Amino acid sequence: MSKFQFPESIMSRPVYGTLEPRLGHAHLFVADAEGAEAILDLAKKDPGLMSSAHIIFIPRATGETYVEQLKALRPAQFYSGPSYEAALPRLRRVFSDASMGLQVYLSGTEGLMGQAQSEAMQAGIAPAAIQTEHRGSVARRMQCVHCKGITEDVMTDPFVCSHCGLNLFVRDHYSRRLAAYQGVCIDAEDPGNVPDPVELYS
C-alpha cells in the first residue's frame, strides 16, 4: 500500500484523512502518482459519482500505471499531464467556472495537495468542500526562509537550498498560503558545522 502514518507534530502541520463520497452536483479530483489509488478506492464505494467527476492526474514517476485504470472509471472529464504547472490553467478554469456544490478531492503527495488546496481556497471554495488523502512519497515542498526560494521533493534533513545553497533544517512549520514547509539555515552560527543528512521519518 502507498499509505503512510505521519507522526504527531505541531498545529500548523497538515493532517490528512481518507477520501469519502459526498453529495454534490460536481466532483473534482486532483491527484499525482499513487494518489490515483485513493480515487480508485473511492470509486469502489460510489461508482455513480464518476458520471459527474472531473479527474486531473499527474502521473509523475508512475508513468502509465494508473492512467488506464482511471479512464476506465469513465469520469465525465479526464486530464493527464506532465506536471502540476502544466495542469494549473485547467485547474484554475475549473475553479473559476465552479458553482455551489462542487466537491474537491485531493490525493497524492503533500506538495500536490497543498498547492491545489491553496488554489481552491483562493477561488473561494469552502474548506468543508475539500478533502485530502496522502498517498505515496513523503517528500516535502520546502521554502527557504532566507532567499524565499522553493525546493521541491525534499527527502533529507538537512538539505541544500536549490536557490541560494544554504544548508537548511527541515522544520514542521507549514504555510498553507505557500503550500510549503519552512527551512532554516542549520549552520548560521557555526558555518560548516552541518550534520550528515538523514532520510525524513527514518
Given for the second form:
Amino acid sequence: MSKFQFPESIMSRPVYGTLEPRLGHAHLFVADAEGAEAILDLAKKDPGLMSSAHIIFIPRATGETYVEQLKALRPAQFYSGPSYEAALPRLRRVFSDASMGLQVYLSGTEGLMGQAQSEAMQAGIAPAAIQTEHRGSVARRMQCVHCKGITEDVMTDPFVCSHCGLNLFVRDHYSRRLAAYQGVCIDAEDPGNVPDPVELYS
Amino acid sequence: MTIQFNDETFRDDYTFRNSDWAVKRFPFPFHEDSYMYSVNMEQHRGGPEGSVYEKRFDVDEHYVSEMKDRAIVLADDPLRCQSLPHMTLAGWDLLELIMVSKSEDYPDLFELHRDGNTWRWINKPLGIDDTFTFLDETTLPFGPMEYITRQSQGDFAVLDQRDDMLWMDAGMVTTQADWSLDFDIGMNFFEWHAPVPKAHEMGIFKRALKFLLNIQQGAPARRLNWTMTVNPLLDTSPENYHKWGIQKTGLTAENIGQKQFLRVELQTFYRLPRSNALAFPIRCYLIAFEDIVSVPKWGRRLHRVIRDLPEELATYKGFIDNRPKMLDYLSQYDDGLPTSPGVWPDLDTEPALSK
Ligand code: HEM
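Shown: the form predicted alone; wanted: the form predicted together with the partner chain:
Below is the entire complex, every chain and molecule, led by the chain shown above.
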C-alpha cells in the first residue's frame, strides 16, 4: 500500500518517517492496523532483528489480515490485542524495565503512535530511540479545548465532540503530551451556522 | 503616589474603567505608524517615573479586582494553573523574585520579613499576612507558584531550560489572548509558537530563542505584544471561547468606542537563580478605543496601524471581521498630520485633532 503524504504544516504537527533497523539489545514494535506493513517491510531489511523483538499489535479493522504474517517473522514475543487501552498495561510494563539499548518502533495511525510515544517519553525513553512511520487511516485523535474530552478517529472537519456535543473545527496545533490535535468550537460567533463536514485532506 | 484600587468587573456587567492616570500611562505599543512582527526586545531596567516600565512588577488601580477575577477563573477551571513535578523549585524562585521586588518597589503595600527560612509576607491590598517556611510546600495553602501568582497581576509562564531549548513546564494563565496552557504545557518554544503566522519564516523565533537562552540573572528583558478584545474581558481563553466568542459580533458604530479594547501585553523575562528556569510574566493592559483617541497622537497612529496591518495578522489576532467597523470609527480621529516618533503620548507637543 502506498504511503500518504501529509501536506506541509505548522511546527507543532508531528512528521513521520520510515522505520529503519537500528542496533540495540531489544526492539519493541507497537503497531495498529496497516502499521503491520511497516513491520513486515522492516523485517525484510533485517530479518535477524526479530529474534530480540517484542511486537504489540492492535489489528482493529484489519482483523486477521496481518496476524499470521507477523507471527511468521518469529519475534521473541508477540501480542495481539483488541484495543490500545487493553494493550496499555502491557506497554507500561515493558517500558518500566526498558534498558538503555531499547529501540522503539511505532507504526500505524497518528493516534496510536502519538499515545505510545507520549507513554515512552513519560517512561524516560530517549526521543532518539523512537521511530515512527504512518500507515493506514489518516484519522486524527482530537481534544476538545472546551470540555477536554478526546474524540478518537476523527475523519471530518468539522466534527461533533463525542463528549460535549459542540461542533469543532480541526486545528493542526498538536500536543505531544496529550497525543492529540486541538478542536475548537466552529460556530461560537454565529451559533448554528455549521458548515457541512468535509473529509480531512480532501 | 498611593493607588486607589478600583472595585470593578471584567465579566458580566463589565464595570472596568481606566482613570485618567491609567490612560496616560497606558503602554501604547506602536512606536511608528505601522506594525510588523520583529524581535522587539530590550533590557527591563525601569523606565520613566510613573510609567508601567518603572517597577519590576507594575501594580496599578486594577490590582485587587484582577485578583478577584483570577480566583473566579481558577474556581471554575483549576487546569489554568499547572506545574509539572520538576518545576517546584522554579516556583519558589518566582515567589522570591516577586516578594522581594514588590516589597522593595512598593514598601507601603507589601512587606517581606525574612529570618532564615522563616518568611513573613504581608500583602496589604489583599489583606494577607502569612508566615511560612521558604522551600517547604506544606507551609503554604497552594504550591509556591500558584500562591504568589494569585497575588500578582498578569499571566505567568515558567520555562525550563534544557538541551538549548525552553519548555513551557509550568504556568498560571487566566488573562490570555486565546491560548491554552493545558494544551501547550510541556511544549518547546517552537511548538507553542506554531500557530503564529509569518514569524517563523521571518526567522524571528530562532533569533528570539537565542536571546532568551542567554538572559542572565539580574538582567531581565521585556517586549510588548498586542491584540484586540471586545469588552474588557480578561479571560479570553480558548476553553471558554464558545461562550465569549459571540461578544465579538456585538459592535455597532454607536458602542464601538466603549466596547472595543486594545489589549497590550507587557512581557518580561527573568532568569531564576536556583532552577535556572526563565520566568515569563505576561501583564495584560486594556484600554477602550474612546480613551485611546483622547490622546491625539495615539488616535492618528492606531488608525494607520490597523488600516495597514497585513490580513494574516488581523486574522490571527481575531479581528478581521471587525476591522471595517474599527476603521470607520478610528478614521474620525486621523487628520493626516504626521506623528512624533516613539510610543509616548506627547500631549504637550503634538497638535490637537484638526477635523
Ligand atoms: C519564553 C517566553 C514566551 C512564551 C511563553 C510565549 C508564548 C506565546 C504564546 C502561548 C503565544 C500564542 C500562540 C498561539 O497562537 O497559540 C505567543 C504568540 C506570539 N509570540 Fe511568544 N512567547 C514567548 C516569547 C516570545 C518572544 C521572545 C517573542 C519575540 C519575538 C515572541 C513572539 C510572539 C509573537 C509575534 C506571537 C504572535 C502574537 C500576536 O500576533 O498576537 N514570543 N507567544
